[in-house]
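In structure tokens, the next block holds one chain alone, the form predicted on its own.
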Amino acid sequence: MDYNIKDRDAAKCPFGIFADQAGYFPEARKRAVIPFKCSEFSVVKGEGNVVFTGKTEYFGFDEPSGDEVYIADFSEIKDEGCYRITAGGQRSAEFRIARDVYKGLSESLLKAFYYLRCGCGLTEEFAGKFAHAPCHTQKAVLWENRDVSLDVSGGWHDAGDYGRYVTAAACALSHLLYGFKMYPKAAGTLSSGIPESGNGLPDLLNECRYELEWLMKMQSPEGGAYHKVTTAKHAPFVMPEEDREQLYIFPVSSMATADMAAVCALAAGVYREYDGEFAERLKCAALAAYKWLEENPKFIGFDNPEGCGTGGYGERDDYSNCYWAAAEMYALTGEEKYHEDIHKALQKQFPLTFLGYEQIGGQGSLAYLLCPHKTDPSLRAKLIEAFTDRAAYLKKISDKCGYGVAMGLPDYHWGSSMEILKRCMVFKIADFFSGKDEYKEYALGQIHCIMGVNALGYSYVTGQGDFCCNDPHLRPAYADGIEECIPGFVAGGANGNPCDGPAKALIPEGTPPMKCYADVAGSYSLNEVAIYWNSPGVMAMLAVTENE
């Protein structure tokens, strides 16, 4: 980002005690976070009305915040309205009881995606101030054989650039395509005002098939994907009309090809209820993707040529993603082959229960738990354990963290935000095949940081809450000269090892990785958005809100 762009220092919190800016639901634990010395709390609801006082339980020093930790628990409040906490003088953001707590952010979540839609314009009466006019609708040229021109228009921006990259795009449409069938009842109910809205098909597969009509013209003759479409270097804080430079599409990587493969099988399964026409489409691109990793067998990587600045996504190996590929095509086929396949790849090491993008095994392991066809109860019973062992690793982080954050000090990474969210799907998903609630205050918890529990009260997600993030690194929130931000981006978050100069600026050395973030467009490393964190998002709203 240009450094003449403007920023300003990270805003104070006007609130001393953090509480989930959303809310709660009325049967759930609830407590908020107050990082001075008190012994007591009160809930104040309305104007004034004091409806519950409480002693604070002394939580201790909070490692990943720096902060000597109180907790109010006020978990005995279950009539629904509009609350505060106060003690010592310092009060929280106001937020709801309610049953109905999160739908304006889960939908929120799930709007973001119409505002990255490329190719077309966004209209008023659905994007209202943020409407645009269309982009990157011309040609793209082949890199390495610039005589080859295609139309490979629409899709969604992936991040806070106008790059779109076949990885990352997987990665959040499975996020988003498992939430649809793991969660169906708060999924097939959530309502993102789009310009599909009202056509017989649930919102979140009109969005879903934005994205997937994209996807399969990045397929090349071959069967292989396309890596990326982008201009040579990133654009300059412009609205997405005015970035007229050259497409480029990028060589086929075996990472690429293999998502490639693996999403449009969990789509095609998805979708044969609805279109079987559509449905037919994706699987003919899953079968060519496929066949083209059968007739390609090593690991073709990606690397930024020379004269290319744009997103890499590139990775070491391919050995989670061929995993996945062949998880999907069994789930959707049932042929033998693939189920041979999937052993092959688990000859290999890598995690089977993280989420994306780097590393997507977690996805191979959902499309074999949930396969209609016949599988190995061995294999399962492995696949499962390996879940339900992750989610009891993640829940001993969240007991010794004063904010319920099942994160330890690494962890606050470039998009710690996504981590979070992705820790929450964890626990739900442990609770999903144990068909117990074991996990469910600790996915929760997971939730309230991202909406304010956390050590600089911040709700992470942009237009959600009194306190939220409103200068992410995104290019048409920036040149679009409004200052409320476009609604329902989940920011990048705090980040120990912030690596840009005006997150250098900002973040003091020795800050408490937790506070390691600044709300402003200039950093890339503590502000930025991406499908792949939005994503999650919406996948963790569907769990916690299914059986609500």
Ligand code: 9MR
The other form holds:
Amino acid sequence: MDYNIKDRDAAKCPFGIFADQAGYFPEARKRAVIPFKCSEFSVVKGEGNVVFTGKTEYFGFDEPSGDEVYIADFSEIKDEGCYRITAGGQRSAEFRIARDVYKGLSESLLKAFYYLRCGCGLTEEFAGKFAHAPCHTQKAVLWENRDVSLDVSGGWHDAGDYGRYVTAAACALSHLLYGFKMYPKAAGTLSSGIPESGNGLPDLLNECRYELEWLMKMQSPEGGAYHKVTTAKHAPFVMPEEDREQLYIFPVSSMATADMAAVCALAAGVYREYDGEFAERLKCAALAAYKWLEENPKFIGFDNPEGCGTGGYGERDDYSNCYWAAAEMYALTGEEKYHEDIHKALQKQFPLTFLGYEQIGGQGSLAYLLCPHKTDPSLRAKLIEAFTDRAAYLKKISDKCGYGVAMGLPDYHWGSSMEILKRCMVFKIADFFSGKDEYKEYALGQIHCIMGVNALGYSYVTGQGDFCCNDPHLRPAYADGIEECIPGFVAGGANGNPCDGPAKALIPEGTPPMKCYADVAGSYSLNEVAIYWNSPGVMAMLAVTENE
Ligand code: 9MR
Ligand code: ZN
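Form predicted together with the named molecule structure, per the form predicted on its own context:
Then the entire complex follows, led off by the chain already shown.
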């Protein structure tokens, strides 16, 4: 696809040693990766005081990166401050050791949702130089009946494109809302500097409300959820307010409807204590969507109709979505019929711990495990075991990777950063329910990878760290003409099977998957952003900072 993008040359990493560019907690395990032969390393404080010298540990050949890896373990350093690792004439980026190393990162990851708000202008007061005029405020027409026009304005742009998709939205909201439910201390104090800040509601809930208001507009009169609202084709790389093409609302799908029931029920429970009226509206939307599912038991998937080229978000079945919906409805209402529906849904085969938009059963399991009503002890035990087994499996994979990443070779696909962050969440969820601190370091290991402990040394979050991606496939970030990228966006990341022109031109055949990345705006399969790639970032941050 030609988007008329002139890609800038991606910068080369100025660092030969890879550390977390945000930093490390004082008491945590601290490791940097050295991808060349060396036996000794130093830790340098500030402007060059060597505070520690240690022997490296030879890890061996690391398959995902193709590197011979040496590990520099400097866990002994616990004093707060700014440091670098040096060895063999190379150095790492500067990083901090402190209890609040992830504060800025957490806020920035949440603030990214504000930058994606649609249907309103971003003002200079909150968006600074990234302010822009209101976008996509016009009514949209039904794709299948152009005489019907509806107001479905609001919500977040999905990603680098300006589409708004219900299943993607529900997934992102679920990560944020579970982050809030499970880690209330961290979530309650996270402030992102948005127009609603200071109104008595935590900013995470303010931000989610912006999306939920839109989501409820996507409900059909019969209770089904329209799958998406987009233009017929992706816009060129223009600012959102310059994308004035006709907006279309696409038909109802089962996945979108089940996800709408689920996430509205989840949100109704969360907002109940802050805003009874809003919670009631959410509950009504959830009930109507669930009723639609009962009345329309046959699966209705989604394929782009001819003439439409925006994101599809098709799924092969809606098993995990229906499980999630039943579990949230039960958690909200305590009605036995939903409990029975959970058991019915579990007769189908799907992963119980996956937290993505396509396999969303993990959210169903969280709903059940956190449910305030009577639960079945054997099902509870089974779900907890599913998370702890998954964490144990991911631990083994991390141990086999020189960079400590819980990713096997095939896991480096489109949006691998999301996979890494979801793995961090699985480690933390397993610990949450087992009551142990078994996987703490493994969870942090995944964050370290996103923040620079990876074969290219990138921080995969825009504006965070001295060497971070800066040219993501994000329309406003390109069209605004500002060199510095809008901060806080998680880039898709390394992808062993990139499928767009720029990526194919830039990544030589046979490149190890962890190195299949380029920071160029033209590549959507390497460098796009998406709401459900930022949301596991926020949830992971809440999880790892809750007790710091
Ligand atoms: O995140 C999606 C990824 O898992 C798929 O492989 C890819 C191709 O279908 O689509 C991605 O989703 C995109 C969506 O279709 C449209 N908005 C941008 C999304 C992120 O790239
Ligand atoms: Zn918009």
